[in-house]
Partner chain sequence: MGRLLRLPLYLAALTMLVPFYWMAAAAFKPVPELTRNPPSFVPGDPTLDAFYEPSYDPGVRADQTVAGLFQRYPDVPGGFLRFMGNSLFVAATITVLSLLIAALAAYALTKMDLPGRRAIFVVVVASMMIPWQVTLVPNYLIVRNLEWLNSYQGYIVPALAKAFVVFFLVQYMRSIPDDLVHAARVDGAGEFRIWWRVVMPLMRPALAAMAILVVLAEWNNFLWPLIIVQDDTMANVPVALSRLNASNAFNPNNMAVIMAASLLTSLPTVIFFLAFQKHFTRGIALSGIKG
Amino acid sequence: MLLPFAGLFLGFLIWPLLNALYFAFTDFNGVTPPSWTGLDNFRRLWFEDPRFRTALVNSLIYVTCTVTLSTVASLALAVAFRGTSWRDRVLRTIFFLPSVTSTIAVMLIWRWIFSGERFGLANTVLSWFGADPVSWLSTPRWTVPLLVIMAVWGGCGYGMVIFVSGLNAIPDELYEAARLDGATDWQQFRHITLPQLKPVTTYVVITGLIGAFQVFEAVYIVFRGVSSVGGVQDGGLMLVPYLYDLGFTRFQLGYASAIAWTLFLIIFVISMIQLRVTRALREW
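Return the structure of the sequence above as one chain only, in the form predicted on its own.
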């Protein structure tokens, strides 16, 4: 019974991964046979490619801000709307909707909101206060903050649902005992809710981290039409859009494979550190 699953797993996951690892050590353009170059792709990536360093720094800033803000917003929404009343159910549905809405449609709406013309929603609001329109999508210093806003808005609903499940699994007896001892709401949250939610928080943070490192649609759709896949002066260049640009626009598939494996190792190492820290805090 496991043979069909094993076949699909090996054919569509393990085999492509091993192929990508092989191509990472070659010069391959997708047409001519790959030629073995050893570690040249990785040496070029880390020591000779300023665009990769830009993409890496942008990704780290984006991931840190997105994961932190999304986790805090998700927990706050879960605590506020964890009940079973109609109001809580309706609000949970509203906040969860962006997580199941077509990403392309959502990104096109964001593109309209931050359009540099006067018909863009953000500039329309600014005009009400007499401010000049802002070229949101072509100003490098706004690129990463806008991407963080989009990610937090679209991702906090999913985290909220996970946190609500975790909150409902906490035994009520713990809160009743705390109230009998005179604990305030903040003390109950600090000493009962947060410790009980550690496994859930770990899951939300790691899945959010993996998703944030793989951001692509927001960069590609919202900033398309400018000179670079990462926006003006690569202000929003991230690792996956850079990988796509090199692999499927410039056909440097060997070099793109090196970026893909570098991204995999970064996510793996950060996830392991996160798990170790969480385990140490739990034992402490």
Given for the second form:
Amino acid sequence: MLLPFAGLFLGFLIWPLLNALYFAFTDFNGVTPPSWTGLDNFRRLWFEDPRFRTALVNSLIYVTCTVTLSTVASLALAVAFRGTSWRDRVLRTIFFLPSVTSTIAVMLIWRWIFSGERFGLANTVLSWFGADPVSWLSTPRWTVPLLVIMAVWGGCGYGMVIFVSGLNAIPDELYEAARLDGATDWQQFRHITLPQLKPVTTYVVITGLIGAFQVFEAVYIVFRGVSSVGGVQDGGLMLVPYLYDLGFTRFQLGYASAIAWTLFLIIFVISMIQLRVTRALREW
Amino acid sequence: MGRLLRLPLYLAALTMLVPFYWMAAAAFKPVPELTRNPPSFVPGDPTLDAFYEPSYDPGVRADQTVAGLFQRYPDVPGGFLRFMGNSLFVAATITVLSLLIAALAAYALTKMDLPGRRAIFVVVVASMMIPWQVTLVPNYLIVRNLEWLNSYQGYIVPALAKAFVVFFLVQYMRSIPDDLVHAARVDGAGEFRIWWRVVMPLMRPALAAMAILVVLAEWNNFLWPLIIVQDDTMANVPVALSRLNASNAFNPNNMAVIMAASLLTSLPTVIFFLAFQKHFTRGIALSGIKG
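Structure of the form predicted together with the partner chain (previous: the form predicted on its own):
Full assembly next; the chain just shown is listed first.
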């Protein structure tokens, strides 16, 4: 009864994973057989490739900002709208809507909103304050901040749901005891809610990190430049878009596999940290 | 503190809805209104042209008439509905099959005396940290060698082994008493019968939560279809949307059509979510708490 799963698991996950590792050490265009080049791909990637450096730096900035902002936002939303009244439920639904909407559809909407013309919504709002229109999508400086805005808008509802269930798992007695001792709302939040939420917060942060490193659609749809997927001057180039660009528009499959394994290593390290932290929290 | 926090959050909730409103409004604007400056917030003269433009004539090139969504794709039988059908079929098939496969595996791992089942479970859980994009290139080659590019098998088969679903179902199945299974064995029932008749009915809440997560993820799946679909006929909705965008990006007259398509893509998932909200949030919450 394990067989169907085991077969598919080995055939389409483990075997491809090992294959990708092998390709990462080869020069391979998908047509002629791969030729072994040793560590050459990784050497080029880590020491010589300016586009990879751009992708990595963009990813790191994007991931840091997105995870910080959306964790804080989803915690605030969860604290404010944790109740069972219809008003809280409606508001939770509103914040969750982006998580169920097709990512591509959402990205097309953002593309229209940030249109560089005067009829773009963002530029209209600017014009109310007398500012000149900005060509949002073709200004490299704006690319990562816009991606962060879109990601926080799209992701805060998901974290909120997890935080709400975490909040509801905190025993009421703790708050009652604190209130008897005269603790203010802020003190209760600081000394009961936050410590009790530690495992949940860890989970939200770590899954957020892993998800953010894998961003693709936003870059591909909103910022796709004329000649590459990274946007104007690669302003929004990140790891997975770069992987796609090399693998499926330039057919450097070996080199793309080296990027894939780099991504895997990053996520592996994050997951290891999570294991450590959860274990530490459990003992603590 | 609750009160103080709430007011700005109500405002935030309103701004959350702005992109959705902008999409819906744009989908019903006639062409000249789309590029009006400043833009109109309520379509002054709402129209269904973005879906179907009666005066459109493919033989005549005019600036003010563009083909409605359902008039496009003359080579694709069914047009845009075909893409919705593709998405629906692929998402439904993957959901049913992957859940059955995962439930079988979970049963084997929790209720049967499998040698090394602990080790297998550890490998499955560990595999959850593999970003699936790592397997993109090799899986593309496998599917190409099987000549499954541009086919439903190419969509479906590589997506069937879901480690996360196995993990989740194992956790849930552990709460089902082994005595039930033993009793059924004593009565002479085979393993498949016990799995289907005894265990699966008790798993309903867990299966529902997982089904909803998988359906939505597959309906919205983009990168894999983008790579394996070459022919328009086989596109799912996200790929069709992205192609629609790519071929019309520089002509704002087509924006209403793109927004109409986005609207039609999002509506089913939103309705689906509203209908199954309870299962949905429970699935996410459970995965979060146990993680």
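Numbering follows the first chain given and starts at 1. If you're wondering where the values come from, they're calculated on a predicted model, not measured in any experiment. We call the rigid core the largest set of C-alpha positions that still match within 1.5 Å between the two forms.
After superposition on the rigid core, the Cα of M272 moves by 2 Å or more between these two forms.
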